[in-house]
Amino acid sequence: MNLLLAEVAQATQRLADAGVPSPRFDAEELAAYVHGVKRGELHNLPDADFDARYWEAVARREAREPLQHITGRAFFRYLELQVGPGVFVPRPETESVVGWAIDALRAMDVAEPLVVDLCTGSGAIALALAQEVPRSTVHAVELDEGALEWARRNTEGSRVVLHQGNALTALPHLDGQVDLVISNPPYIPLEEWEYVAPEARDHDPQMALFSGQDGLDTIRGLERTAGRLLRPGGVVVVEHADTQGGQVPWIFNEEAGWTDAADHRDLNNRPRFTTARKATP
């Protein structure tokens, strides 16, 4: 073993008594990250080339900072992100909510599709959505600044067309007119702040993470949004905990104009996100 590798393993056992959920691949990546080489190449720096600054990285990620704040990078599907302090970090689990939402516009018998992300964050949904489906045209809403400033940087340059405004009374111009409507909006009660991770609940911008006292606030208001934003037969996809999976759908009921409300589980299993269509007259 050589003796960046050896170093790993002690920064992996450190990671694991400090609670890191993944201590091992959070290790490697750190150790990448500095070296300056992918994960896989590791095994192939000499001694030579070990990096002290390695067990700086090794300390902050102990503290329980974001992997992804030190490394300044998020990977979502085929995206590589900037992300850090002031941005809902994207996660593994929302790529299977956006994977539904590419397999549903690329059934729809729409040439360029109209799509709009509420809540945009980083943005990682949004470049997602007008990478894989490249005949769209998606907007993105935000309502934070520091979290509009990392969707600017991730954004540039892409044909995501990108607003700041609130989620609630946004993009009036457009309604009756988008094809999808999604959001990874933020659902966590507020009365289960002790439970979350210290990744989330101390690096997570707050408005990112709370809505109300059950969670559903936000997705409540996004109910009435998408109501108006879509036209017939347009549909949308709310991310949500995996304890809402019973409550969410019935948000999105036939008084309100909707149809087809269901709830699907994610890679683990779990309920994650719902999708309902609006109502043809």
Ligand SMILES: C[S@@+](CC[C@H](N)C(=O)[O-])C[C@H]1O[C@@H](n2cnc3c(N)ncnc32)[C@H](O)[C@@H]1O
Second form
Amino acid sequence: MNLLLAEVAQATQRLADAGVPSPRFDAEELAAYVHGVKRGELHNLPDADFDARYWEAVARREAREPLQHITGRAFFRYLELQVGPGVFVPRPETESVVGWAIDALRAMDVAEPLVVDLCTGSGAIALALAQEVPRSTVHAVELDEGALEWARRNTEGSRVVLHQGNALTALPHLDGQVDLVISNPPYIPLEEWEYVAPEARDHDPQMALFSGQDGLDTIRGLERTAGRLLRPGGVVVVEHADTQGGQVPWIFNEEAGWTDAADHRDLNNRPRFTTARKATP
Ligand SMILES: C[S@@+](CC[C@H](N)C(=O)[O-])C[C@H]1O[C@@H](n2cnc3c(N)ncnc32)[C@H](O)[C@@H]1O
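Switch from the form predicted alone, shown above, to the form predicted together with the ligand and output its structure.
The next block holds the full complex; its first chain is the one shown before.
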């Protein structure tokens, strides 16, 4: 084992002792970041390249600062996004939510799909859709000025149209025209505050996490926004907590003008998102 890999092994142990959920991955990712290489290239680095900045980064991660705040970047599908304090770090489980939306858009017989991402945060979902669905127009809405600054940086030069505003009242000029509405909104119940991982609780903005006593306040509001924005036959895709798979599909019920409400699991086989179709009259 070369010196660098021995240091990575030592860092892995320190992170594991601190309760970091993926200690080896994070130790390697920090080493790769400090040395300006990809994780798979660590084996090729000469011993002499080892750097004290690595241990500073490890100490920050040990204190449960999010990995992505230390490196300043988050990977999401085919994107590398800029993230840091003030914006929610995009999560891997949201990638499967976007995957479902991409398949749904491809299955629609629409030449130039119109898409809305509500609660866009860093812009991750909107950017992935714009990148992977050619000829789509993607509008993204975010309320929080701090998050919006990151979204502006990330969407600069892209086809995403960014709006500051409340997702619950957003984009009235698009009413009845949108093919797909997608959202990863805040959904953690307020009472679960103490169970939230320190990376999220202490570093993600509160507005990105919590939404009322049962966590569903924003999703209830989004149901009305999606119902207003979608054309008949358009679809909505909403992420939720893995404990909410029994509740969220009921919000998109037939009395409110929805069909085909269904819940879906993520790659870890946990309930993760609800989809529904706006009924045709
Ligand atoms: C869980 S984060 C998700 C961010 C991003 N969509 C992602 O998946 O990485 C939720 C985001 O919704 C924003 N938000 C919360 N309430 C909102 C509202 N009423 N209108 C617009 N944005 C809102 C928060 O500021 C935060 O950026």
